[in-house]
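As a starting point, one isolated chain is supplied in structure tokens, in the form predicted on its own.
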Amino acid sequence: MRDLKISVVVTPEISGLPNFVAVGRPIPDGIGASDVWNFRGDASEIAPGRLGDREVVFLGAGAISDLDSSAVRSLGASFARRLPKFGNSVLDIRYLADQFDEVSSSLVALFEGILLGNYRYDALRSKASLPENEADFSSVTVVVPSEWLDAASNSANVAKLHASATALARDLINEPAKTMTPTRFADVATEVAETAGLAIRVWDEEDAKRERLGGLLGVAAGSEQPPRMIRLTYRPSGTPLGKVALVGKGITFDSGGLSLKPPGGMEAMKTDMSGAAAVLATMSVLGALDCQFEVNGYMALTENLPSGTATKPGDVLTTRSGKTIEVLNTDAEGRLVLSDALTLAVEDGAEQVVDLATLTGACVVALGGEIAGIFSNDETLVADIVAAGEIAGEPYWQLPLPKRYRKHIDSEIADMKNMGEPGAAGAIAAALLLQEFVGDAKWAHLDIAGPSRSNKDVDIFAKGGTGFGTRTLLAWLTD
């Protein structure tokens, strides 16, 4: 992500820079776009004008009734989109904030729109691939009502936390399988954990056999890259709030093992270790952020490919819990990994788990493309993580666990198999298993298949990994 310095001011008079006038609709008095472009103030909506004797540019922000946080966010990305084409610009936001419901909220979401909207993923490409003739720019300046000012500032800060974050995760899922393979993640993790004072421990190969992280290493029997299991713990400077664990899947290339996906299924299963890049993101920044809960982060992580080596259809495995699992489809490899991670997480005294996963086609399925689904065992946990997807513009909707569907997972030979019924509940199914491995500590599973990806460049996405479900973590933990 291109660094980006944002200023607050609380008057519009920059020379030299153009100035973008953000109003909705319906348009207030006073604002002279010009007749030729018929501006009606929809969202992403631009025409040029006067405002007073200054020369702008409008900047629609959609009907004043829907101006959410969301919204809001989308505002802030519709005007990073146009830096390369203005440069460094100035966003006059001073019309719309009587409709801001809640200012901190509202302006942390502008800024996240203004950051993230000019992320793009540019480390493999050369200069003659690039855009031509973009203009060259740095920083944005946002005017606000002069009693906003400190709220604008700080808002800025976290703004910038939430970003980075978010950028950091984008960058992991984006990096070709070929170099960001577990043990470059791993490497990754140390890194961060040096930066943000966090400790960390990693399992290598043996370390797994050793305790017996047989989820893991069956995924990982088809690969001759060594799999990685790795925790980062956070702890507060005070006496924390409550122990938190977060489990992240981090199947860094998917091939789907024996049970081969065709090879479109295929081209975009670098991104299967979103849910661990949103893992190590966060924890990335929560000292920054002063999170009061003591947070441990594990993220499993190999690759599933096929060879003489890898485990076949009908094999059992034997998890780090002693509980064994028959692989009816290699494919359904994520579950069979973080039966692990949320055994070690559980082991560790964790009193709330939540996992993040691009687990099941059958959630993209229910739900498309930019909706989560949410399972969970505590009905409070949900609603304290839809809550603060909603503060982060990362839905949620709840799917259910029935007991009675416990029953699609039964296997003849061994505990659980890894399959539910054909062409039933896959999501259910998947997360069922999941729950065998949670204890009595409260969970939610965080099927993130269809957010994960971003299959254009749009609103605050480029095209590429989005680092879904970051900014959701953040904001449960620290808002």
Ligand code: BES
Contents of the next structure:
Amino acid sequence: MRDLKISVVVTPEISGLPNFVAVGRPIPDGIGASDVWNFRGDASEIAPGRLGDREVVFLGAGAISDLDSSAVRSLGASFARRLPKFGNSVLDIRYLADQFDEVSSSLVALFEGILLGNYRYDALRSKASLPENEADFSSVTVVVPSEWLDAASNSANVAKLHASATALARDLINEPAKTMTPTRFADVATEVAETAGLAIRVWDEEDAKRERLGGLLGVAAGSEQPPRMIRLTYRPSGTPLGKVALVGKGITFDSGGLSLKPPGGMEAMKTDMSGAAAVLATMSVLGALDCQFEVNGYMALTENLPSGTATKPGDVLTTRSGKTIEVLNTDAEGRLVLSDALTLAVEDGAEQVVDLATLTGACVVALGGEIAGIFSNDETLVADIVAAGEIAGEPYWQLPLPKRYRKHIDSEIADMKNMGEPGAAGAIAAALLLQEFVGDAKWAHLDIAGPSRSNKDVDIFAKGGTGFGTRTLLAWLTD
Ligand code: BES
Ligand code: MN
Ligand code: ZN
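Please give the other form, namely the form predicted in complex with the ligand, since only the form predicted on its own has been shown so far.
Everything in the complex follows now, all chains and molecules, and the chain you saw is the first one.
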């Protein structure tokens, strides 16, 4: 992420810098936007104008009645997206002040929008292919009502941590699978553990064999890159409010294995470790955000490739729990690696387990690219995660875990099979399989296959990995 410093002030006298003034619709009296621009205050619309003796650029915030934290976050992003043209700039939000329902969460959203709208992944571009004639920019100044000044500087710090965690997830996701291997992911996790003061345990292939991580090893069987299971541990300074496990699917490339995907289906499959990326990203800032829970983060990392040593359709894997899974489709690999990670979480005594996984295309069909599915055995946990998602601007929709569909994963020869009935409730069948491994823990499964990736450069998103889930977990664990 390009570095961007945010300062908060109460007077707009910043000589020489472009002054953006955010206004919503309907436009308040006294706003003199240049007539030819026909400025309405629509979201991300801009127009030059005057405010007293200041020359300003009006920036639309959309309908005042809809100014929730998502709209405010988008406003921040639309401002950030002008910076390559305008350079260091000022954003005056005092006209919106009365409309913010909760000051600090709105300010966090605004600053998140500014920082995330500025994200891009250009580690692999040569200078010549970077956009031309971009202004240098390194800082923005936000003008707030004076009574908000204290809340604003604290909110800026929180937003900075949320955004840098999200950017870490995006960087991990966007890096090609050629280099973002399980080994490299574990190296990054080790660095994060060191910087953030977390305990870490990494299971290499030998450890995985010794400790019977049969689901993970079964998926890794076709790959030359060895798998890794990772556990990061955060302990708060005081008595923990509870013991939480975060579990992430970390397929660094999903070709489908012997049940090979068609070419279009694997184009974006370097992003199949988005769940693990969100878990690592979340863990990286728990301490800085003073989380009061004890949190273990489990990440199951492997490639899913075909070869002469690959798991074959019809093979049966014995997972760490002892339960056996018949692999009928090697492309339904996420649930296999997650089975072992969930078992480890339960063995370690987690009271609440939340897993994140780009698990099923069926969930994308059901909910599209902007909403994640949530499945759970505990309604309070659902309510908490959904509420955290609302704060984060990451929407979830609950789907059921019907006992009557458990038969969909009945196997002829093993305890279960790794797919349901063709064309029927695929996201649910996957979730029902995961449920077999959570014991009595309170558990929620977030199927983030849709929103883990953005196909457009829009709003707070850059085309590619979104880091979806990171800020939900942070809102849940630290707000
Ligand atoms: N990683 C995919 C799911 C996916 C699809 C994520 C599209 C993001 C975008 C997962 O491993 C997978 O291939 N699932 C199969 C399961 C099926 C074979 C039972 C699917 O959804 O088609
Ligand atoms: Mn797959
Ligand atoms: Zn997958």
